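Just the one chain here, laid out as structure tokens, in the form predicted on its own.
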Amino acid sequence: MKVLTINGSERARGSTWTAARQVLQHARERGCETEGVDLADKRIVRCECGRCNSRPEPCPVDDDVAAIVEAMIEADAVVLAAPVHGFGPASLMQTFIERAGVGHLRFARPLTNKIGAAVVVGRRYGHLEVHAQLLHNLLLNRFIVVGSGFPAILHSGGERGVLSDAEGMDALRRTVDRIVDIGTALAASGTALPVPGEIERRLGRTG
């Protein structure tokens, strides 16, 4: 299976970029393929058309948003990274999700039955309120949501910086090794999970 991390930090080498390498490493150990998706290097523009909700077709925007959706539809499993400023995610990351989804998501949801998680990195507050905002997005567009039991936050003091934070280190290792035995065990299943848009058929209407 392919995992991939998209990393909100508007530093594309700090803490979270090193959590998100961190959910690659765990993810190789255990035999996966992966990517690592840094938005800080990548060219993400704010909407500005006020258009988003009414426009049939996806967002016209020149940038590195449709790239992204498509590495997100060509993965397994999808770990959103992010760091916590003002309480809340970091901006880039939230432009990332707002343009993600009412640009190119809402049309058929094919992110459909993909796994998801979330990572967040913080100094003291905040972390859950993040980590939460994070799990809605990915229930929105119909993941199957994982965990470790204890959400995989991070703290970002200390002399080795997040990798000093040895619980929060194990529930990012922890929170692998869920994704990757539940990707295991579907894929070992055979059985058809409903597809993008068949919940929408069954009800009668798109979107």
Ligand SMILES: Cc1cc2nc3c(=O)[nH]c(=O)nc-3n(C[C@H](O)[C@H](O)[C@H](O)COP(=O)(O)O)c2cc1C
Given for the second form:
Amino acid sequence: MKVLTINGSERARGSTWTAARQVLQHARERGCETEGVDLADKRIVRCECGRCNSRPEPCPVDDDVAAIVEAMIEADAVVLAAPVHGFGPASLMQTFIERAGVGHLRFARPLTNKIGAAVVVGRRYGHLEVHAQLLHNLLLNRFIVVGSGFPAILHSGGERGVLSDAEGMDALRRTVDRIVDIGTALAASGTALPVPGEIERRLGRTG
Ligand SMILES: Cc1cc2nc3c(=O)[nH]c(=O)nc-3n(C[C@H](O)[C@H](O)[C@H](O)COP(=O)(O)O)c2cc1C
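Form predicted on its own already given; the form predicted together with this ligand follows:
Full assembly next; the chain just shown is listed first.
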């Protein structure tokens, strides 16, 4: 199974990157193929039209969002990793969620039934709100959301940054274990889950 992380920090090699690397390393230890996308290394422009929610076709803006959506489609599990900025998700992650969600994913929900999880990094305040926001977006896209029990939130203020947060790192690793365990069990079960777009077809809608 393939696990993809999306690091939504403006600092391409900061604390959130470290947390995302930990996800990928543990996933590899569990036998997964992995890929890490750092949004700061990509070209992601803010929506300038404001019409995407009523546009009948995908967003025409020519930046890296469509390619990242393709990487999500190729993965079996996606972990959204974001820092807390101003009590909310960092604006780069928020921009990506809006552009990908409304501009590309809204039509056929191609990420339906993939495993999804969230990791949040911050100094002290607002982690749970951002974690909930990321999970809502995963649920909107019909991911099967998994967690470790306690959410994978990390405090970045320690001497070794997020690596000093032993409890947060434990939650992160347990989250990866749940991703691999549930993903493997689902794949082995052969259970037929709803395919992308099935709900729209049933309702006679496009998105
Ligand atoms: C603009 C800005 C706003 C921030 N707001 C918060 C906040 O509301 N709550 C918090 O706990 N940390 C906040 N922080 C701290 C970051 O979440 C923390 O430094 C985190 O490690 C940043 O991740 P990064 O290293 O991947 O950039 C803020 C940092 C910045 C730059």
